[in-house]
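The chain below stands alone, shown as structure tokens; this is the form predicted alone.
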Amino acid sequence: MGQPVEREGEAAAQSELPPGQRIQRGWPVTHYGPVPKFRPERWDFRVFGATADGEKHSWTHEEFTALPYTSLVADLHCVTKFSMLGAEWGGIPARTILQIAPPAPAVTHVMVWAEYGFSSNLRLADFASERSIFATHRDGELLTAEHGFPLRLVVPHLYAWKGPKWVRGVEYMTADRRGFWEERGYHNIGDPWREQRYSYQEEPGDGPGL
């Protein structure tokens, strides 16, 4: 596995930086609620909602680790305000879950399910991006259970908790819904060089009614 790319200085950091962001050293804990145990042999990633051909998909968690690894260095944005800039994160491309199991044609939306029913809403575009990824690693170590172990993912162009941990599957959806936060007055979107943080800031087009 690579090595994390290393940035020149504050004040290239700092350019890097959207609205109203610092940046953070060190990786803090933020979730809401209990930390899931993690047991293996009942573990699965399910694909499901309007998949192409109708059918359900699932991998057990040796099959899906078994698809093609990859890394990319990004940065992670905090709706809290901070910034982690640079993390090196490997795992499965979001690109890869869509080619093998690919969605109906009129899916504009997919719902991110993790542990204990929490679920974030994305666009395909975003969720289709070239940098979104089903993340194990970060900078070469695996994640721990704190967070997101086994699986989390990682959209960096969108604040972080458009990345759930805990992942356990992805819904295809023909139209948008609301996922949890965006449920609770957070913004549909959450754009952070936009500081799309809160619903009260949306403007018409950006999400289903609350």
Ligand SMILES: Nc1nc2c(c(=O)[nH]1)N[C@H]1C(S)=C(S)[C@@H](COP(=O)(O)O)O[C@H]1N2
The other form holds:
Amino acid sequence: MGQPVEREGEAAAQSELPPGQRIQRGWPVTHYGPVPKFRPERWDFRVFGATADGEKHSWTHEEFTALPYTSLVADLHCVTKFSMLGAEWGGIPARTILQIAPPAPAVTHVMVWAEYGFSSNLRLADFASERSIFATHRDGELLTAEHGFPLRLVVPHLYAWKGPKWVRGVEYMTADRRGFWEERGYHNIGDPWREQRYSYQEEPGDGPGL
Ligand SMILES: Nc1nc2c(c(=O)[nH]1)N[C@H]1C(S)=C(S)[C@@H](COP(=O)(O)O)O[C@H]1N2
Ligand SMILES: [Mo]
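Next up, the form predicted together with this ligand. The previous block was the form predicted alone.
Entire complex below, previous chain first.
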């Protein structure tokens, strides 16, 4: 436990505890700001920025939730040191979005946008992980409002703040830019296996200047 064990790529067996983390039973609620109210008629999911075709793409809630559904088991590691192990997440893989609204070749990073302007930046390769998923369900049940209903991103190999709850879209970027927590002292990459918690730990190349 707590050892930065050797991992066999993205699909490595989960339910190892990253260094410095402890197991949390139950599922606490952690976020900044209020829980947004879901208004289906006003909700859309947008892909914009440097798209391959130069166009913006958007889906209504009905259209988005009709995309092919898949599920996977993954852990959630909060930077404040609790981990929730073995949840089953159901939803739409991030790769599906990359396929149906592809980025331009020059895209290196994405900004994932959520309600109230919350955002988190990811390297394109992290977003494109076969295990990154826009989740609508957890353990077979629809997400509750406080856990991100109707949609949250889960990126199992990074700290949980890299997965916005109440997500509304993705911006394709040709250069890196910091998201909400990345501007406020958290690490630009956020790999829990390397304990990349804080921005002061960043090494040259890990992120844009603060
Ligand atoms: N929109 C939004 N998403 C967010 C956050 C936030 O502040 N706002 N916090 C993140 C953090 S730090 C964690 S640990 C997880 C917590 O998810 P949970 O409340 O479902 O446990 O949500 C992440 N997603
Ligand atoms: Mo967190």
